[in-house]
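Presented as structure tokens, the chain that follows is alone, the form predicted on its own.
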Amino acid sequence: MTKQEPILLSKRLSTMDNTTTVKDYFGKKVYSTSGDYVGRVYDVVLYEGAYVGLLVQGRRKLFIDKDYCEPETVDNIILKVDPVTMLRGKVVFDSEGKRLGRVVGFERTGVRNTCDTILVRKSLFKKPVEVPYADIETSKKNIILNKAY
């Protein structure tokens, strides 16, 4: 049985070539700009009939705005950013190489992909230390700060 092409009734399209459907996104892997695995697409979000973003299931469920996505690739979706949620669990070092602990949380204002401070805990029984986001020099596999603590 062959796949039957739909009959077009459109002012906008004359052919279905180079088009994608919502179901084409389901299950696609999502990676951050630095190559870290974020999760898989489990839904597409529409607002007033227009595509606005993706729902991704990874360690946590995320809504990722379409503005944070690179133009579509064949098998995966690459983001233009590293989601701030990916900071959790990274090891933090100060500018002198001293290990401060792991990121256990962050404080955000609003819903943008930025945070004001990260919460770093050295051990289970110590209170987390607040580190301003502006003090982060590099954030790849580990976080390196631009100050000594």
Given for the second form:
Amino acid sequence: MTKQEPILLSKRLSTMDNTTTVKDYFGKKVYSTSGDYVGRVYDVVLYEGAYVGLLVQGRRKLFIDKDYCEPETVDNIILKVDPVTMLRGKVVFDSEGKRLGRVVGFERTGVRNTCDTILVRKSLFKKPVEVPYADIETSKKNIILNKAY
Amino acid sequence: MASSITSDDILGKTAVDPHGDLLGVVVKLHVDKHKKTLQGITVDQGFMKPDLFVGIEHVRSFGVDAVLLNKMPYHLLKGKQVLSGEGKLLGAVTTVLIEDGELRALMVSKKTGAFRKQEIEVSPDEIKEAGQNIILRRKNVLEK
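Could I have the structure of this protein in the form predicted together with its partner chain, to go alongside the form predicted on its own above?
The complete assembly is shown below, putting the previous chain first.
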């Protein structure tokens, strides 16, 4: 049995071609711009009737604004950014190969995908060290800084 | 002697690639017996994995806790999933073709049926990012 096409009652659309439904997003895998797995879409957020972003379940629940998503993606969703939340747990090395510890947190002033400082702790009983976000040279699998500490 | 280090300062340190990936532990130093210069290091990648020789030209610095490299070993791309710029899963890397130390192509294959396999070749220019997975550039970007 073929799927019945809906009858259109619209002032805006004359065909359903090139449209997506909210259901199309559910369960889709989300990858950061570096190719790291972020999580799966579990809900779509509308604001005043318009689509504004996705709720993603990864290690933590995330709301990702639609502006951070690459347009016209199929099967999976690719982001234009690496979410700052993914910094947590990464090992930090300074420019001279000294291991500073792991990222245990970060400080943000707003809700944008940036942070001011990352908090790096070497061991459980040591106080975390604040490292400015600008000192990060590469942040992929782990973090390498552009400065010696 | 202030800027010199000994083999003790290098052996046992973790080798870290430019992406911050921990490759393994430095277990050997290779010295040219005629020129008496350091040729490279051998990295033990762990159980059931072959040792990795890294030429001295690919070593960025000998650090206090790690040896930083300036080039990612291309063989690490094997097994990674490849996504198109539009988010479509193209398959996994089965072969990494390297010529003169440079990446020439990746062979990516995907199962399309019980006994069918689709294989495509990806050139390095098409790769946008290679992290946990590989993301290719969007087609319209390549055309430009």
